[in-house]
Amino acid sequence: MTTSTGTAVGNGTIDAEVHCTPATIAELVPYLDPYWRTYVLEGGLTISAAQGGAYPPQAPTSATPAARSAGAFPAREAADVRARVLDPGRLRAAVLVCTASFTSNRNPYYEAALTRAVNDWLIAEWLDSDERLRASMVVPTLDTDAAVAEIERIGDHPGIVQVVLPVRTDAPWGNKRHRALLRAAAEHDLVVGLHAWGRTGNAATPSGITHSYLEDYLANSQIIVQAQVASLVTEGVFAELPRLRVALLECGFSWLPALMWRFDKDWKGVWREVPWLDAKPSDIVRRHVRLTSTPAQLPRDPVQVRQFLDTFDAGAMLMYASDHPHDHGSGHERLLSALSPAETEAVLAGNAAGWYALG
């Protein structure tokens, strides 16, 4: 069987990253306290199911062709992700990812408003309706004591698994600032997915702002990333919280071995810069860090593919994620194709199913 983006899986894969979203702000109104309703509806706010610009609706990569001619993408309600994903696949889950708060207003009070409704939405409107589905949490980015609070509320739900944050960020994740919400997530047994994109407010390379599509959309899931792993490791995140695990959603991985090789190298020589890592660096990252497959930017030869595949243990390190509704190309299909049984059967399901504690 294939699924609608075209690759081929088999009975008990796990999906590590579909998309969903409400169609507009007023499906979440019944899921917000009297005040925030007067707020929303007076005020006449709205919610960007494109995600603040990140996916252009006529943008190639924004859909598939199956899910563009299907008319609504992200996914609007549960029975569209079990007709294009579920069921054509015959996965045994799939972890929903719901980034529409990523680039709501700046008012603190109103975006842990906002978070707490796009959870009871994805609880009550997804979960409850098809025991395949998993959820990944939001939480406010603005005010750490709101978002330890959201995630103390519904952290044990059994069917949220992650609590998924904005790769693009004021300050990196391995700041001090955010170690409470980190340790929160920890605590919950609750994987921590940092997905691309985020408020677009924030600088998308370290020399400033980005002026044109491409350049931005390169550098959420290239450049960024690379700064918040090297946060994570280098200011002692996983030494002060070694049950945390980290997923990188829709950042690629072409990326990854480079950064490994040269941390290695930089932390032997400047290393009492960190006295608290006990490993070095590539280590501690195949420990905590996992990625999903899609998108997957590799050469087109098979012997390269290879090649590239053994720099960084990938049958260990990946995760299967169609990232439905988008459309990334063939590079997936590339990955599968030069994997071993076994490690296919890591990737597809394996590696999810450990991560996420499926069972």
The other form holds:
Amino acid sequence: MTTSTGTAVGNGTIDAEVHCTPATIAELVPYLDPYWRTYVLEGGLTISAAQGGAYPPQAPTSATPAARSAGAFPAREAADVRARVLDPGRLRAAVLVCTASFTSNRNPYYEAALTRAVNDWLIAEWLDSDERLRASMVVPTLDTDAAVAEIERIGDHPGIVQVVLPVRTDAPWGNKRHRALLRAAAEHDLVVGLHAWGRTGNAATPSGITHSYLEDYLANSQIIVQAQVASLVTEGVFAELPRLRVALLECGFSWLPALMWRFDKDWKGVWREVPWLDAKPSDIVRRHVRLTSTPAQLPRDPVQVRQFLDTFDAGAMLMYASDHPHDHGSGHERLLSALSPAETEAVLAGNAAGWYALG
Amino acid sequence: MRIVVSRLDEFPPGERRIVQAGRRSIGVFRVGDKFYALNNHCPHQGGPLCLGATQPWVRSGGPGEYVLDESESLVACPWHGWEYDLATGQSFLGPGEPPARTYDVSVEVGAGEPRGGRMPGPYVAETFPVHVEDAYVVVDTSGGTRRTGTTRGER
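If the structure you just shared is the form predicted alone, then what does the corresponding form predicted together with the partner chain look like?
Following is the full complex, with the preceding chain placed first.
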């Protein structure tokens, strides 16, 4: 069986990331309080699948040919995901991610209202329609108290398995100001997922705004997510929240071994600054972080692929994700063809089942 | 080989002496009332380990908490910052790395009875009898790696 990414999957596979989105903000309006309905209407606020330029409609990366020909990308309703992902892949489960609220304006009260609406829409329109679906809830990024309150409100819903956060933020997620949000997620046994992109004003580089989509796109995996991993580990998030599990979504993974190599080396020299680390950074990452398998940025030579996978125990660290409807080329096939049977089982199902407690 | 390093009263806490034992350079440290001696050769790349800064361990129960040990027990090589336990020579930068060589340090008194409260020293000059009194710091290069520092007054 072949999914839209061309990946051979079969019975029992878990897809750790499938995108969904409301077609327009009108779909969310029923889930907004009356004040915010008027605010949206009078302000002409919108949401779009292009997500503030993150997924330009005509960019080849924004949709696979199959998803593009089907018209709506990402999926707008559960039937889309059932027909294009769940049934063809004979999946056991799929974790939905809706990043439509990532590009919210900077009104913290509107962002709280919008994320509440997205969550209630996910529960009503998606989770209630197919038992194989799980959802990532969203939370406001400008108001930690409101984010905690939202996790308290719906974090125990049996279909909610993750709090998804934009990888681009005003301050790195390890920063102490965010700790209560991460603690709430850990206490509700929710994975914290960091997903590519974020608010349009969050620059792709520490040096400022870029002009090209190429730089913007590249930055998610090659700059920003690495800074977040360094932040979470260094700030002692996992020392303080030993149960916290983090998933890096649509941020690639080929950068991981190089970062870990340097991270361990530099920690050895300046450990005194962060004495709460009870192990070298690569061990902490191994305990607390998993990465989705898409995009798989891998060499063509199978021998080199295998050598690379051995540098970070890929069979234990990666979780299969179609990232439907996005198109990341053939890297994922190179990944699967290099895995042993045991690793394949772990990457296609076991790792995600454990991380998301899918039973 | 036993090397007399210094008179005790000329070797105050917090100081160190570099002594030569044949071709070997040895750093002798006084931390409080404990003495440590370490080969002045970093196993990493041969740097002058004993010229580096000494620091205490710092422990933590969580982010933002820093608890310093009371005494300095680590020395960091000035070349690349590799740190070693002064007492054991154990490095704390990576698995499988060799420890730095450590030596016994003792505070000894010379043979003979105390005299007026002053302790005899270790040497007797050949031609003239000399009463070397008071305590001396002696480093002994003949023993194996030592696991603890020597406290002043230990024999």
